[in-house]
Amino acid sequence: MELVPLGSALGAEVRDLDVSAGLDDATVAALRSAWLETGLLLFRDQSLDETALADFSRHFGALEAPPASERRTRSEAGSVVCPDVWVISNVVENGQAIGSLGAGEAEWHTDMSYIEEPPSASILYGLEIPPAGGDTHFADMYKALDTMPEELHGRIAGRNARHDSSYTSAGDLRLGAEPVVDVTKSPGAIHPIERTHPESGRQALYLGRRRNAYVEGLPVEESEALLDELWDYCTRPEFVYVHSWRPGDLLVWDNRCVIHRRDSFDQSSRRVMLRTQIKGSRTN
């Protein structure tokens, strides 16, 4: 097993390791250490089904069940094999979507930050990849906070943000949700903007997603301006790694200190990904 940095921003590629072959305790410990250090691990040329992906994912903790909308989509398509794995896809078969999030752009976000105990890790495996588009961008929230101008840092000190649960990262209103008309009352969890990572002990910026976010205690206009400034800052190129997918790619990232987004791609091209998430703990 060899670790090779993915670039100057974050992440490492793990080479010469078949994750489906069974991992001993020493290898798992080394992977977890590298994951906590780099925020993102890439494994190329893997061959996994849903069960193998779930088995590998459990090395990082207990699996978080998919949101209800994703469970419903798979059930309607008759594609449920492992209930803790869900499909990210634009493919429609027999009139039914086999997965979620379609082919459009997915905005910058942290997975499921709208719940009280957001996932600690997300794991995404590429089955079918379009010939162009669909790249995933990752940004390091440790570095964003560590290098933040003192004046901007002072404006978020001790502040909490509301994380709206009404919309997906692709901008779709969730089934059963109502459009948000007042961001100060949108449904979803409230988390510190500066988060203490429960394993590394380091401080990271924790924003969730921009849509319908609100900085508690501020006038809406002031909250909007502050959030725009924070998002413009934390997604600068020096904090970002862009991943161009190949079939068999497996990515594991730390939701507590990494945000991500997806480029759009041609709807006529097939993109099929398998995804799991690892249960986390309350933010602090």
Ligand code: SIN
Given for the second form:
Amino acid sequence: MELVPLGSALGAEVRDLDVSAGLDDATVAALRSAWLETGLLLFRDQSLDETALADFSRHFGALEAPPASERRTRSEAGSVVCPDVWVISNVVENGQAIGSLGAGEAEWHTDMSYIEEPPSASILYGLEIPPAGGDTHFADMYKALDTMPEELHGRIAGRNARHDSSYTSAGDLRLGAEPVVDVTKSPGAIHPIERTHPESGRQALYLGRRRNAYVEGLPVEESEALLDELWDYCTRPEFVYVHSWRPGDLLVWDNRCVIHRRDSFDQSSRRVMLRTQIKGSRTN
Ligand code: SIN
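Please supply the coordinates for the form predicted in complex with this ligand, as a counterpart to the form predicted on its own shown previously.
Starting with the chain above, the whole complex follows.
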């Protein structure tokens, strides 16, 4: 097994490893340590079904159940093999979407930061990839915090943010959610904006997603301006790695210090991805 950096921002490609073969303890320990160190691991040319993806994912911890809307999509499409594996796809079969997020852009976000104990790892496997578009961008929130101008950093010191659960990253209102009219009351968890990573002990910027977020205790206008400034800063190109997918690519990222977004692609092409998440813990 060889580790090759993905670029200057974050991530590493793990070469010469078939993740569906039984991995011994030393290999799993090396993978976990590389994941914590680099924030994002890429494995190319993997051949996985749902069960193999779930088995590999468990090396990073217990699986987190998908949100209710994802569970419903899968059961309506009649495609459930492992209930904790979900499908991200634009494909519609027999009038029914087989997965979530469609073909549009998915905005920058941290997965499920709107729950009290958001996932530690997110794992995404490419089955079918469109000829153009659908790239996934990842940004390093350690670097964003470490290099943040002192004045901006000072304004988030000791502050918490509200993480709205109403909308998906594709901008769709979730099943059973109401549109948010007052961001100070957005439903969802409240987390420190600067969080201590529970395993590395490092401080990372933790913003969740921009839509309906709110910096607790500030007038709404001030919160909006501060969030805009933080989002502009933390998504600068120097913090970002852009992944152009090939079928068989498997990505594992650390959801506590890495954010991601996805480019749109042509709805007439097919993109089918399998997805798991690993249970996290409450972090301060
Ligand atoms: C996501 O935003 O979780 C999905 C990313 C992707 O479809 O590439």
